[in-house]
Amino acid sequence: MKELLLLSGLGIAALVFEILNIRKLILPFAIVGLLVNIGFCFNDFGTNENIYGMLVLDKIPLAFTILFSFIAILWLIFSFNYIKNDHSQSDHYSLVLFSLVGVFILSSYTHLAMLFLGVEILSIPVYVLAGSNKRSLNSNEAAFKYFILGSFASGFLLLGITFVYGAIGSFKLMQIVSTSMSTYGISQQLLMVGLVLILFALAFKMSAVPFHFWTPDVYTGAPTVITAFMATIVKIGAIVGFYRLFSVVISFYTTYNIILLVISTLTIVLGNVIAATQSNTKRMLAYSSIGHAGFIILGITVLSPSTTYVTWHYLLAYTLSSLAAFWVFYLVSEQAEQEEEISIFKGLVKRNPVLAGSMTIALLSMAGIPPLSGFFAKYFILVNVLASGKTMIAVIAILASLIGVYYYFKIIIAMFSMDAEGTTPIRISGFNTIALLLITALIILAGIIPDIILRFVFR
């Protein structure tokens, strides 16, 4: 309970600091608050706190809370240069912190009403953040498009929850389990329609095919810092929300496995194939995020005792790599007058070796090159897929990953090519250098010692 109160309090504090005209304290206060939140989570392991029958804080939600709190700290550091000059910085910080409340609820809900609340508390601040660059027509368009399509998804979600309630007479997840054992008086057709509608809504939030079409436009139109937030924190919230419901559903209703296998396979293939055709870096990273979402959904679909750990590790590897990639892209595009083409990376190794090195490690990890964390993230999922007897799907996923290697290497080759786009060195602050080196080290460590990290978090 104190994690929820703390995150909510941080959002309110950001607004109070604005009234007191002490905006400079918002960022350090938020970072300290998130560190305290991580400490609360470690302290609460084993308590299995049940909050009014709506949320439960066992080790799974606590582990995911640790993950998104840590990534949020890194994102806040990344966003400092972007937000510090904005006169509405307290609004930015409060929106981000309130959206973390939504991610926390999605990590811990046991009641479908909380699923809806979590999705909305997460989404509404992000609609505003996507349009936070008021002078950019693309940013305004991205926000409007995201809001309209997100509203449709929310409608599907609410309708699906209503159907599920109509079928089983309860909003509780455990009641869905009970209905699988005793079907007397249960409308299976209504339950199926309801769960499929919820699946469609969550697929939209995760950018899964065929509900992915908004992602490239919104990612491209939104400010790069906000795009990084959507590709990391928002992605964690959507996937954890999906995992909590459908890990229960597919345990007792195998019918949904086929639907999820189709969605995950199409998401992996289309995400990687279309990413390979892009020359705009943000669109390429957007389609790349779609491919990674497909991998995570596939890992959840082939449910096994290790699925929680595999999903957590994949999200750790993906969010670290994605954050590093967007961070470097932001710094390079600033020098290139906001250009977003892959060509802006030409000769980057000569202009700033730290940026080139961090970007290379991040891209190699997302491509699944050993021994980086992205390799083991995919490896663990493919092991589970093969163990479940779905060899053909594993082969398709591997082939799609090979396509991913091609488009990630387009940027790496550009960075190490001799014909530099510009000869001016890119100077970055020591703060950015240390942060990027730290993330790079974490990407490597999460690949070398994944078992130690998992044992430390899931103790």
Given for the second form:
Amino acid sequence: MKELLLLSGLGIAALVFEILNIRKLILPFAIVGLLVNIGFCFNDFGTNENIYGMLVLDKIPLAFTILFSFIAILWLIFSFNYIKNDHSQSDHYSLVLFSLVGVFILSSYTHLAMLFLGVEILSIPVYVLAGSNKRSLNSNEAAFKYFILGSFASGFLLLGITFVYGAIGSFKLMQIVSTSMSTYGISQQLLMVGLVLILFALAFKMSAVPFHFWTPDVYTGAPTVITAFMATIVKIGAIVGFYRLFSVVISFYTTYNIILLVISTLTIVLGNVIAATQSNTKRMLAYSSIGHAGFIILGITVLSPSTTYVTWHYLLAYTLSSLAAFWVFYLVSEQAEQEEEISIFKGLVKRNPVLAGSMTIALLSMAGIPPLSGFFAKYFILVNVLASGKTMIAVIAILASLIGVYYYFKIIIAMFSMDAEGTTPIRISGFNTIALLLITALIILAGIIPDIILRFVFR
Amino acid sequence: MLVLLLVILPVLFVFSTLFLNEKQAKNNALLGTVVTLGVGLYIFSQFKSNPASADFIFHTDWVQALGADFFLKVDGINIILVLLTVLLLPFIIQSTEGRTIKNPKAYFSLILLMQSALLGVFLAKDALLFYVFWELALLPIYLIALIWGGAGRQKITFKFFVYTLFGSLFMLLAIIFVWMHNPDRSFSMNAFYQVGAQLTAKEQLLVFIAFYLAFAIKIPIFPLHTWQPDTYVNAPTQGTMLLSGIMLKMGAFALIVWLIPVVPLGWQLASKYVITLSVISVVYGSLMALTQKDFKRMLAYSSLGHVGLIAAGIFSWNLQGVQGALYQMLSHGINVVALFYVCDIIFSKMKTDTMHQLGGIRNVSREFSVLFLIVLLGSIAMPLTNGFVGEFLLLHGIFQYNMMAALFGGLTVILGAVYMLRAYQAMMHGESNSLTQTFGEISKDEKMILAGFAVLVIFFGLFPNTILDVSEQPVKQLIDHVHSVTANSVQ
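Same protein, different condition: the form predicted alone was shown, now please give the form predicted in complex with the partner chain.
Every chain and every other molecule in the complex is listed next, the one we just looked at coming first.
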């Protein structure tokens, strides 16, 4: 309960600070608040607090709250570059903090109404944030597209929840499972349609193929900092929401597993293949994030006792790496007059070795090269896939990630062995340097000693 | 604990380069490799008297969820490869003396990282750890070739990277496959030997093929060699030295300890095909070397032939073959690095390594020509040089397996002598032309390095037993393990 109150309180505080005209304090206050939130989560491990039968704080929400709070802290530091000169910084911060509440609810719900609330609380601030660059046509288009399509998905979600309620007579996840097992008196068709609709809505939020079409446009149109937010924290929210529903309810129905296996394999393959054809960095990262989502969904679909750890570790590796990638991209594109082509990375190693180094580590980790964290993330999932006997899917996933090497290396090659057009060195603040080096170190550490980090979080 | 030092020391010296200026980077790296050499030689000297010492083992939990351990251990087989690595690295670093290198801090850091990863590959006794080091070794060499390589490097190095990564992903699948058949969920080498032997013949063959792909690409063996000549020619000299001297030995080493003992039945079923491919490598590499005009490219192809013979020796899987392979890995590493250094000296002075443009260098540089000749004789397996011991044992081993294979494999000795001596003749003998008259005497540093190589060539030619004694028992055990499994399956 404390975590929920704290997160909502932070969002409100950001607005209050605006009224009191102490905007400069919002950022430090939010960071301290999120740190306290992480402390709360560690403290609550093992209590399994049940909040009015709507939310339950078992180890899954706590571990994922630690993860997204931590990523949010890093993101706030990153966003400082972008928001500091903006008049509406308090709006930005409060929107972001409110959407964190949505992620928290998505990670802990046990009641379908909370699933819907979580999705909406998460999404509505992001619709606004995507359009926060008011003067840019692309940004407006992104917000509009995201909003329209997102509303559609929410409609599906609500309809699905209603169908499920119609079939079972309850919103509670546990009740759905126990009632549906008794064949007496429930309409299996209605339940199935309801669950499929919910699944599609969540697939939209996770940008799984074939519900991914909004992703590249929205990622490209939104300001880079917001794109980073969508690619990391919003993704954590959508995936953990799906994971909870799947592990409690859907995994009992093997028919859905086939749908999900097809969706996840398609997502991995299409995400990686299309990413390889992009020349716009943001679009490429958007498609690569689709591919990663596919990997995570695949890992969840082959449910095993270790899936919580596996998903957590993958999300850690993926969010750290993509945050670093977007960060570097932002700093580089700022110098290149907002250009977004891959060619802006040419000769980066000479212009700023720290940026080039962090980017390399981040991309290699996303490509799954050992000993970086992305390797073990993929490895854990592959082990589970193979253990469930789906060798062909494992081979397809491996081959698709080999394609990943191709497009990630386009940037690496550009950074290291092509000559820059403008050779002006890129100056970045010491603040940025330290934060980037920290993320890079974490990506390496989470790869070399995955065990220690997992044990630290999960006890 | 000492064994951990081998892997950690180079990394520590990478960190110390961060605090130094560009001029000190090389000396720092040299110091790092010399200290590592000291540790390596100490371990080698102690290993003979007390092979079971706790100094030679480092074992701790790593990824408990998977049952993977951080397990490094020195044994009679990998100590030879460790010796090769620690011996060559100071030479490789020192070979940059008198050459200008852009951004030396990064360059030497990458070489040191490479050393650490290579030593990790040889020492790892846990399959997952082995895999991680295997991949880790790829990154520095890729960057070295990409950043400091010649024209067209982007495409060539990328091909190299994707090729090797492609192979290792299949190795990863094979590792997971064997691991899943182990009820204890352990990655340790012994567990792999036991579990692998219990798989059915068909499963073993599949695992064999997956591993073979990874190792054969690295070695490389025909027809998976196409990345090799371009990469060798294109990479900077030190990169080529690392690749040809040490990195391709990773593949051959892995054949001995991670492939054949893990899936003995797979070896039994596939051996005649893989030996054939190895022998084709030998003949193809040697013939291609004969037709080359550039010295460096010729060396690349000759290397293909030499390692083909090593692979054939390993696949024949008898004491002489495997012992010869181990010894030849050491000798070939020394010889090929020395020859690439010779090539580098010639190229740095003449700006070309096209052989027919040169000639008569002997007239201007006597000492260089003598040192070159010694190294070259080692490479063509002249008796009393290191190359002779290895190739003799290898051919002996292959002959026991199949006479025809030995006959074709023997071509490497004859053809090797032909193309090497022809190259020597073309570059060193004859009248000096307007270009080679400017060759001059080589510098003192260059002389020292070449003399060092010459000493090694002769030393290992005269005293092969210092090495062969160490590896004899462990090799026998491995061979017995495999033969006992294959014998059981026949009954």
